[in-house]
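Take a look at this single chain, the form predicted on its own, given in structure tokens.
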Amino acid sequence: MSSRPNVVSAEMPAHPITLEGHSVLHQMFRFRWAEWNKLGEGERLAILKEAGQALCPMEEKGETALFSMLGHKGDLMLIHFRSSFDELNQAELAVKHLRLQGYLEQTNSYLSVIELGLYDSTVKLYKQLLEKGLQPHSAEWEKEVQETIERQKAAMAPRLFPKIPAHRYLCFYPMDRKRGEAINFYTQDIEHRQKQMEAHGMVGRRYAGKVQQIITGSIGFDDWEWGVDLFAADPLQFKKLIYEMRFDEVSAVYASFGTFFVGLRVPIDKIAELLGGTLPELVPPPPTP
């Protein structure tokens, strides 16, 4: 029996190909209710009108969304999807320049980019390139890899550059793959990791239509390796999906989870109602037919 598969596996680069899309920033805030309630109604409405005029156009493009958070971890969460870190910085500064910022205390944030890990395609491609006799990381090798990235990126554009989903409920959490002394995900060969991730993905696919999942990569950007955003009309689907995933190998053995944040989507033109008031003029009514 040929030993070629083992030789191929041993020669393969360890890292999978990844595709990157939108830059993403999560901002979590605690609201300064005591200071806010000291303001007169007119001043509160003026502050909210300014905030709506700045944020509503971002929301209409699917680039920014507001959530009312549940629990003690904060009151409000803003999520921004942009094409670059420069544009994320502009969005962050736009919020800081609002008068509303004086009543927001940022409790957390998370910086990442939408990421698709191509474990299955990577293993297949690496084997093909090795069978052609190409040396890993040679000019010819890198050319083939880059051509694959460009083809896949074009095919996956809707997943890499989506608008923020409009579902009512959000669950966001960061996570790592373990790197302990005895258990280290990154010391497993790429084919074993590919099989684990394939099984992991099969669980997620069973929740298609119930949960919309967006995975973001944050290695080199934040304290964890990935961020996970789950959007759904029924929040119980978060529990069911994450619980079921606990039983596949890649989660049961190698996953570490950070803090979970859960919120309810609030249209930005309803922010005044959220903060204890009404502001009908925040967004002009649609023209009469």
Given for the second form:
Amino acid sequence: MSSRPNVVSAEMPAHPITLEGHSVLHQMFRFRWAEWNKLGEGERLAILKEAGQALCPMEEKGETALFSMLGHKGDLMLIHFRSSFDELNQAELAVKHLRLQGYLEQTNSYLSVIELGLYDSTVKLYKQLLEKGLQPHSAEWEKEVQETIERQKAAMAPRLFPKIPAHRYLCFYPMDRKRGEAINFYTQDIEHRQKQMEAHGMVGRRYAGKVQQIITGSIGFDDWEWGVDLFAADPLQFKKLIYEMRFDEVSAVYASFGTFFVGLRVPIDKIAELLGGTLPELVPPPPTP
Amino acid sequence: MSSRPNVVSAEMPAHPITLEGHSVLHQMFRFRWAEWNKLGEGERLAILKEAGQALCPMEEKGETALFSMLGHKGDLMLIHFRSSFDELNQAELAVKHLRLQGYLEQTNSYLSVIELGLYDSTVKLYKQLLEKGLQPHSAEWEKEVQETIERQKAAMAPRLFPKIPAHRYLCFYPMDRKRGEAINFYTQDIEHRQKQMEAHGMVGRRYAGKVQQIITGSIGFDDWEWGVDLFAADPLQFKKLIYEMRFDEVSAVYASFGTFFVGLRVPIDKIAELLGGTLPELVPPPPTP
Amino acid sequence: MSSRPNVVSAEMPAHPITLEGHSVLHQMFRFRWAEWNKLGEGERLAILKEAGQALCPMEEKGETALFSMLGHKGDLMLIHFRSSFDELNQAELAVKHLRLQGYLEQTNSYLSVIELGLYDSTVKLYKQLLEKGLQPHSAEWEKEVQETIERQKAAMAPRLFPKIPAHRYLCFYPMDRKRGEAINFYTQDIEHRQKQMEAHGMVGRRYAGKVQQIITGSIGFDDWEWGVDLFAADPLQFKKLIYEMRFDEVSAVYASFGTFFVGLRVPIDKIAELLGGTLPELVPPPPTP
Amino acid sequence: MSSRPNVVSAEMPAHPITLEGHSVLHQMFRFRWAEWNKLGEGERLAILKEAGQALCPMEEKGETALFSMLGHKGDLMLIHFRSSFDELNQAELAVKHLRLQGYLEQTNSYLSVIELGLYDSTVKLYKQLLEKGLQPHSAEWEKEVQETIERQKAAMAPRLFPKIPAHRYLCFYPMDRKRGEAINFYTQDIEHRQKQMEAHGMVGRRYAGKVQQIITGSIGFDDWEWGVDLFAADPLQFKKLIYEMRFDEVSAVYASFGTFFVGLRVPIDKIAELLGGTLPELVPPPPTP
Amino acid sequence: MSSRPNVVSAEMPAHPITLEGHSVLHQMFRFRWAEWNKLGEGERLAILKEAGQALCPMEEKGETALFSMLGHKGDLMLIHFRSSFDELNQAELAVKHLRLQGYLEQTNSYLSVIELGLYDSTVKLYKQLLEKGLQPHSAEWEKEVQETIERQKAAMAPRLFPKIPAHRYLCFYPMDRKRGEAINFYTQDIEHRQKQMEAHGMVGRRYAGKVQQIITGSIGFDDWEWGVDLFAADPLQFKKLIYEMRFDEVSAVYASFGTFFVGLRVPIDKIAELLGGTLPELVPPPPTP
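Got the form predicted on its own; could you also share the form predicted together with a further copy of the same chain?
Expanding to the full complex; the earlier chain stays at the top.
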């Protein structure tokens, strides 16, 4: 089942080092339009004022963003970036306690943490440690691994703890690597996986400046292994990027995809406009780089 | 897994060039008949007058169409063709803001863009560029590809930005190309895929004049890779075309199909007749070619 | 993948000729018993009088039938046989416009057309045409095929346009032929498929007089390829027939089955008895052969 | 695909003889606790008195039993054993017509008939008939088969038409035999299947006195091929029996399982106690062996 | 299909000995925030006082715990550890009878028993018994097995009948071992399975002190074979542990996973704070080790 021709890699631990950053929650809501449409102007404004007071400060810090969703999977999406699961849960509770909650039905969600998978560094490091004669998972081995993690985590902090990107369009989807009967990513040699991820990254690089990608890991947190957020100023780039990637070995052969969610960023202080039936412009952009 | 016997094609990028046109949204609704049936004549007419004022101008431009659906998957379907996702979202918001919204429950939707897959031109172009000695994805390569896209896009504009066809019957379904353990469309050589698509197109051509087909791409936008709209004056042609195609290699072996939705086109200014329990005729046809 | 050893059959088009008859809609409903049980006798009778006036004439023509369903998949089922999708949609609209609609929740449906698959005649005809030296899909070829269709359609009219059989018990289920990775009905030689269908028919013939079967095709109309209706005076015959068939090659290897729905025929003019909590007898039978 | 090395068994019909007994319906209900809890004592008692008058006589005959379900799949389960589908449907209608119906939401059901699969007798009989030189399905063959069925049916009457066992714990689940691409129970030789079923039965026999099993067949009636009811005085025996069986060839390789439902038997005249929030004891047991 | 090279292990019964402890029920609830938010302070407190009186004594005994859930799969989770299914059902009934029930919608549940799978001891014991010449399942064999079970059960009592661990974070998920066409855990030799489980346990051991794991068995009780509860002071450890394990043979090749549920432990006497929109701290911890 596995293909481990090389002696050194045969001894390598199979799992790559990962770095974790922000805790992330996606919340998708259906909005009770019929009930809302029946409310008087004054009541609507009071409800939205309360919501704005709770949510606008979160948006200003770049830790919460609002999207108008396309299609029946929901009307509104909130994304929360936080430092802990406690803070995420507190953000959820804040929404649930709003009067606006009476008009929201949560249809979906996704719980994950920002993740950088260090396939390259892992293979390099494991090779060095094996060449030094260290035993995988020995105290010395773990110490060296831990040092690498700390060093990389410091270097990568801006990518681990970002503000929510400010682009107009969002594409979010969860995904797995396959563990089938004949096709199993997890029994592949780590060096083979590293080469596949590298080729995959090459395609992504051609979309630099067009699509901003944030990968979140959700093993142990939600029903797929990863959640992917793509942000762009032109939504066609989502299609072009993902279609091109679909022919990569790691996608063509090993990826399985969940539901795709597409939304348009809406400044939270324009929510009255949106819930009044008009899609607000995204000018000025929310204060995130 | 892949079968790339030929040297030139082995060097070819794997993904075909595609052209994108209108942004497309399908919306399926269940109608709250029991609540509706209880309304007085006057209130019904007021609600439908408001809806007609919003929707009839869209229909006149050929950018929105109404269908009476068969079966429990919904009562009504709206199709929207627009220039951008913003306009699609605005069309959704316009419906959500109607009083009629109080009688609609959205059961499904599909988000996609009109797509022309240029397998033939792609293989020809890639061959020429490789024979010229160009490196895939080099600046020169991308420039030539971009020029082809622009030229084709101009030539194909009527097919990329059509009005919604005016036929009585609609069949809509989403589909994927398989990425299984032994059967994987995405690891097939591009020339093999091109030949399959060509044979597939030959069957379609025999239905010219009977079935009008619009292919939309939804990778990155919705849960299947493509959405197919068939329009016809005789719904039996849907069955005949799709059954015959099911024996093609690209369908028999590589296609997987989602839910099928069938509807009858109804002029929006006849919606009162429909919601009064009588299927309106489609005379005169809506003003689209 | 395909197995086409014989030269003649290798040249044969792969799809069998089919004949199509009535348009068919199955509608499954949950009944709001709690709300209904609260109504006064007079109101119930008024609601059912209106329903009877709409539905009894349809039943008399043999084009609509009512069933009391077993289990939670629904309480009531209506089957409609009609000449077109317009008439089916009109039948749906007639039900939706009844006051009884306030007590119905549609849980499922199935859209199809009565289909006779002519595997035997197709293989014979294709052989003759190939022996005459005709090119598949040439004008002459299509002319001969069309003539056969017309001739057979006339001969088969009673089976294509039947009234709904009058037996007490109904079993309805949708099904597909498999298109798996190693097992694919659609890549099998047409002569191999014809022989399988023939053996399958032999089993069916042993149940003549016990089970009456109507096959409907739904490619392009609904989510499975076929819908099967079995009618019998003894429901055990459903189990015996389907279990015995399950060992046939075409079922054992190539069939995949959807949900099974079982119902008891109820004369529509006895609906008050049924909705009053008592299963009506089926005496006298509705006027269909 | 099939493995039929032996000449005699190669000629044998593939399907085993089965005997059918009672018609069986499982009904799972969610109970509207919040609405119920709001009722006054008097109203509750009146509602339950009516329910008791309808259901207790059924329970006394051993043909209906009530269970308090564990988990969210339902609060209450009713099992009905009857002589016909008409009687089952009448039992359903009786429940639907109760005032208690206003507090019940049916979440699931299962329709089947008690079945004894006679693999042993079938293989023996088929061998004898083949040795006599009879042609499968000839008139003489069918006569002999029919005689065996009648003789066995008389002998097995107590197992075909039992009262509902009186044990405290119930485990119900539906199951299929696999028809996969490489693993297909239905293409196995009947003698091979018979040997597997025999080994399977050996495990069951070790649980005699601990677990009472009733197998019901549902091909043509519901969405799985069989429904299994296990009754025991100690629910751990369910786990032990099913886990041990899972290593049998016929389970390990060929079984696929649906949802598991677990309940505790409650005497129907104690339903007020149950719906008052206290699980009643099962003393004295209902009058079934 | 099976790989049983070794004579002794070929004779071994295939199933490992398991020990069973507490009966366990997980209950997931959506909370009706909108309805709750509308209640007056006094009514809320009265409802919560009643709930606290019922639930706090259970929590004090370490047999019931409350979690605030992350995401849309539910708002609240209750875990119950009890001595029997009767007690679990009584715990459910106690909740259903609360006034708080009017604000709870149960979205999911899981029924299982704490299980220790004794692969090591089983293989050792089976070898000894076979070397003694005992026949599997003979009276003597069963007596020796039973003695081992009793001895181990006494030794393992603290792990079989624990209080609910007091950590802040919970991760719960159900899982199966695969029974696919080519990959089937249940046809593997017991010694091969034992070695896989041993390697799997080695990874777990590296997380000692970081993650506390309770395995529950649910064959015959619920829809997956096992339910896994992980408790930790840092939720990232869930991801690290499960990701690392995913590369083990027994996970990479043989595991299939259900839905993941993540929650934060909340002392039940702080439920008013939680339902008032603020996540309570977990100080002081509930009285469990």
